[in-house]
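What follows is a single chain, given as structure tokens, in the form predicted on its own.
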Amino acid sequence: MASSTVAVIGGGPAGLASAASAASVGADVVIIEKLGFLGGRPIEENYASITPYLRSAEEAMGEVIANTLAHPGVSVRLNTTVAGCSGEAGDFTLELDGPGGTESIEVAAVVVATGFQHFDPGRETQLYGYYEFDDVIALQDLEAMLKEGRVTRPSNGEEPKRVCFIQCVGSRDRQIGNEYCSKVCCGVASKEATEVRLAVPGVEVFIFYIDMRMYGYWETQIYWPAQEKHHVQYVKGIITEVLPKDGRLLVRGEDTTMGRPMEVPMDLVVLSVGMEPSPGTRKMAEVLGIEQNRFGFIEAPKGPLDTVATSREGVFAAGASLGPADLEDCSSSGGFAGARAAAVALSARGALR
């Protein structure tokens, strides 16, 4: 008898949405997660809150995990990776490497939800002193500080008097090959800037940007409140370098609105790093034999009206494995991919007419 199981590779927001969707219509689901816990990036990197709502990320992801695991047909394999795949839609065999060694499982369909990795700001031309200066950090580093409830300079443990964000680090850059916008960085920076203003009395916060890209409701949810209510200062400009000076950091660049050079002393510099395909996304494309686009994300070859089908029948993709995505994108594409995978699984056992 054909398997009615859907394999979901990745236990982050998109994977959990996929699993819940597939299970809700009667498919059995196995979530295969390489880490020892579920929740993906928000849990792995200690996100303080979710954009744009400023709600605790740990609390929100905890609810998603609990709701997904409440389905009786969902099982989880932690500390496990997929090492091989054979067969066809409705009758795949996956080779798993886990704590107990290797094993084979039969599944009808697969959802790839392997997510993204943050751009390494010490790579190529986007140095900005990330590995040289303690007080140059990235968005995810600041998230962890915010979760702990203390925003301080790593160099001396003191609260900063001036903080700036530098946008588009590792995105929209032809020199390094990441020519795409990473979609969420402007919103996340605005959220974090607001949180810094709330956490540190009297701190000045600046965001240096090429263009602010707020899509949907984020314009009114976080962009305007950050300026009008929390007095975050947005400066249109290009930052060329960050240098140490007199125990602080000197941020150099060009104010493109005024058309003149600028040098601004800062205590803490936050790099708004973009999204790149995770190693797991690249590896699963190879193992499953599915196409990647030229940036390394999973290719969705059927276009904008079928956003989760891959180049291999019975294999679907969701969330940031497909490209830059926010949590709403992950939830919606995850649900769609899970439903599509469940249709394959239920058809394989004759339960779908």
The other form holds:
There are 2 protein chains.
Amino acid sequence: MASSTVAVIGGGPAGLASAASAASVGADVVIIEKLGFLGGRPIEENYASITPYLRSAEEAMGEVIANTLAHPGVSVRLNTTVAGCSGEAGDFTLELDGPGGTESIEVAAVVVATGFQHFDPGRETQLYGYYEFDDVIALQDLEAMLKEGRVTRPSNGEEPKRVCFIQCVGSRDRQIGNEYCSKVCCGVASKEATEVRLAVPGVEVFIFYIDMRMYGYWETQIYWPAQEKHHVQYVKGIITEVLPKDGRLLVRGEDTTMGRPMEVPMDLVVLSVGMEPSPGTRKMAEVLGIEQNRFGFIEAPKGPLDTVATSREGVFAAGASLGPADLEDCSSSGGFAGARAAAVALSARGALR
Amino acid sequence: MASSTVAVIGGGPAGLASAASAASVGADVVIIEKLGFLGGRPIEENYASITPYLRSAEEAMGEVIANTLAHPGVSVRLNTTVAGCSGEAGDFTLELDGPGGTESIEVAAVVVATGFQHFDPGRETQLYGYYEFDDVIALQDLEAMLKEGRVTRPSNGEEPKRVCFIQCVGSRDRQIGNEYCSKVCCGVASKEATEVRLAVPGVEVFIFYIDMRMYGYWETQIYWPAQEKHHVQYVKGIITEVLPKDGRLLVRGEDTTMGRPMEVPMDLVVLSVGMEPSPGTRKMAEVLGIEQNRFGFIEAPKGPLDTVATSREGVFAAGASLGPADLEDCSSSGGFAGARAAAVALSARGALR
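Having gone through the form predicted on its own, I am curious about the other one (the form predicted together with another copy of the chain); can you provide its structure?
Whole complex next, starting from this chain.
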């Protein structure tokens, strides 16, 4: 009898959703995670809270992990990577590299949920001085600060009086090759801006943006409260450089609504870095022999009405391995991919008519 | 033995995805559709093509319908509505009103996929003269025209020389109570603008917008080609009124980038109307006793990491019944909801360990 196991590669939001979904309909599931813990980026990068309701990331992910592991038939391999794949849908052999050495496992289907990495703002664009100036940080750096419960200027440990976010760093940018919009940065920056306002009394917070892409409910869940309740100041503008001046940072650019140049001093500059395929996503595409799009994310060749199929039968993808994704996307596509993989697994063991 | 059937209410993109997903893991499925055909809004409203690749809506939905019906165990009740629901997860009784009269069926779980309706631009806001001027139409009216293969001015049957789209009609609007962003209208308008440029030689096409919310891949799939290849002209501006003048329409407002009033003559004005809950979504919330949010969509009380659960155990929701959704959202949340419902059904018939 062929294996009825689904392998889920990646233990973040999408992977956990995939595993729970596959297990809920009767498949055995093994989650293969390269790190020593589950939870993905929100845990690895010490996110303070998640969109849209500022719920603790640790608490929310803890609940998802517990719910997933409560399903009978779910097992987890930590500190383990997939080094090889042979066979075909219903009958794959995966080579695993884990703490106990190399091992082969038989699985019926695979879900790739290896996610994204944050764009490195020192790569190719040095405009904003991420590696030069202590007080230029990125979204995930501020998350970690917020989780610590204290927002300070890295240069001197003092609370900032003026903070700004620069949107679209590493997104919508032909020059660096990331032409897509990273989808979540507008929402995440607005969430963090709100949290900074709550954490630092009297602080002024600005967001410099091209378009505020607060799609769907984020408009009312995040964007309006940020403006009306928390007085975050949104400025449509293009920032061209960040320079040190008198112990602060001078942010230079153009206010495109007012149609004039601007030059504003800031104590802390937060770069809203975009999403790129994680090294694991690139590596798994290679190992599993599935197509990538020109940005390196997993290609979904079936179009908008079949979001999780890849170019290889029996291999599905979910979450940010497919491209920019919010948590809702990870839950939905994860749950769908898990079901699709389970269907292959159940069929392989003859459990379906 | 309890029923092992999943009822999917609504035969559009999300409902079909739910049904296929539930059936693929071994559940019996009945799709309950109030119209006489499957396919949902794209078919009912004669959409010409779907985002992002301008594929024929009829062809794409036809393929989804065929794939769904190919699963053993999927049956369809057309011209049928759900009039009542009693029981609990694993053991519901639904009252159906169909061509053969009233009937009760036993089901284990329910997926609500009853979708949205287009905002009625004559309701509460008369600014744009949708019911007054023949040449003011809405996105879905233009879709139907594009499907016919001929874009003309309804007033005189001639091809337009200048066409504009007005974004956010019935969205992001506190006055009418639709404070959310409808998510898809930027993409749909840009897709249609591209199609108008392809259909009418020499036509000028403008899109008046607040923010262009071309999230994720839509940036490169739709937005850049619309501008660079098809020369659609995007103007950040607020349109305050549309008036008839010399046989054309005068569009008045403010160009917010240039910071000056504008008054431009148009031959055809397309209102980018937003999404509202369909009457079926409101009705099913009532019949099934599930919570709605303040906009009338189905409430998803579990938050971003569990997108398809409703306030009633055993009842799940998918697609635009939950709020503004694109086709990818319908596929993913549909597939996930189908799996969740199947898990209840399989457990009810003792098919799971």
